[in-house]
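Here you get one chain, nothing else, as structure tokens; it is the form predicted on its own.
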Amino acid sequence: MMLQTAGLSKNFGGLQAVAGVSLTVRERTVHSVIGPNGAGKTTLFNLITGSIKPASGTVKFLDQDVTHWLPNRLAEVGLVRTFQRTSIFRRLTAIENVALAIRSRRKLNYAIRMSRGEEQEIRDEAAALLRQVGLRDRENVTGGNLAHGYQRALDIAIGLALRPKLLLMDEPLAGMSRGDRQGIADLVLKLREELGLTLVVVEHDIGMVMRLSDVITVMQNGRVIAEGPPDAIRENPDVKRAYLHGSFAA
């Protein structure tokens, strides 16, 4: 398996905001994570990553135990985790943001002298990561200059410069147009059919989860209250109560 969590819970003083939440993501799927607001799906993610500790529970990336391991630690062996605020650098350029990734993977800072043949490496491989997220004309482009929507897909750049196994999204679509969002959405599959990633979605936009996902987890109150493939999902009673009948119709 590529991802499994096991018991994970985590509480706020007195909420409990994951409650003994077990999950497990198969290799080379979309597999979604939706609920209502509040219900711990950020917390969930902030637990897999590494950016808050459980108060109980385990996380196993790849068959390895990783509960207590640091968000850098995950993102080298391939864990790797875009947000649902972009986190470009909206001064410098879309290919210097990229690049900029590729030289933290290498463990390269702008102390350390590289030749011109391995600057020019490092571009390149930039360059060949934001044709595949669609920004080929745009690679000068400052960050802050960028559409929203070809924000989000140099964030998504940002994430594959690091070499995921596992790419976890939190809300890629938000505060997207239509056209943006289904542009990222293609973006999405592409990233599992032609790159063969394994990807955690957590989304609102409820159509497009249904189109994109292999696989989706309900959480309400902190737990699990239903997982399955979308058709089962759409039916499953305990999801509509919780979705007060309305956000299935699509």
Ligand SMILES: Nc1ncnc2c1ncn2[C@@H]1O[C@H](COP(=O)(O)OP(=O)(O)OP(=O)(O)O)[C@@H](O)[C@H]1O
Given for the second form:
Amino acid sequence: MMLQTAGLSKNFGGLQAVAGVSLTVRERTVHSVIGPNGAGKTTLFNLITGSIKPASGTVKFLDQDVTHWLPNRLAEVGLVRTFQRTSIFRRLTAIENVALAIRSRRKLNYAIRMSRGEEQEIRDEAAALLRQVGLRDRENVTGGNLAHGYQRALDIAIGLALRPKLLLMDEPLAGMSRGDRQGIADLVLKLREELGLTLVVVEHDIGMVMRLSDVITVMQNGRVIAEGPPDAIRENPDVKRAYLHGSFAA
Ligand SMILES: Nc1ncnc2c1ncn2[C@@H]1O[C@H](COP(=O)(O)OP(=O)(O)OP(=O)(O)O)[C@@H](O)[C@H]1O
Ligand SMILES: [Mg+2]
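Switch over from the form predicted on its own to the form predicted in complex with the named molecule, please.
Now the complete complex, all chains and molecules, led by this one.
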């Protein structure tokens, strides 16, 4: 199994942000996690990717127990995330942003002198990744000057630079125009088809979630209230109820 959590829990004081979540993600699937604001989706991501520690429960990645591993170590074995807010360096160009991620994968930094050959190798790899996410023509634009949709694509290229097997994306479509959203959605499907990636996606755009996902897990108040393929989730009465006060226009 690609990813399996069992009884994963985290509380902030008296608040049960994630309460006994058992999630199973199969290889080569697009698996979405949805739920109203405050449901615990980002906290679940933080637990899986090691940026916070669970109060209880376990995380298994490719059948290895990785509970309590730190983010860098998880990235080394192929478990990588993108953030709800972008993690790009605004003053570096797109290609410099990706090159930095490649160097971090190779554990090189600016203090270490690199041969020209190595520099060129990294640049070529960065350029190839930018091509893959549709940023070929924007290599030399600084992160801060990229349009929002392109910043999200750059985020994805940075994630890909770490050579993930599983990529977790927190709201990759947030704040994007309709057209840009479709572009990122197409990219997600392309990554699964062409690279065989497994993707876990937190997203509020329910229409897009329905179109993209093989499996949808619905959270509310830190718990899983439903799980299944898009058609079943669309008709699920508990899900409809959970979204009563929000928008569930699928
Ligand atoms: N560091 C923290 N300290 C205290 N409470 C927190 C912390 N992080 C999250 N919470 C609380 O935990 C609950 C779950 O938050 P979380 O960010 O996981 O929700 P979410 O499902 O990602 O919401 P959204 O859709 O708005 O991003 C919320 O009530 C939130 O206020
Ligand atoms: Mg969130």
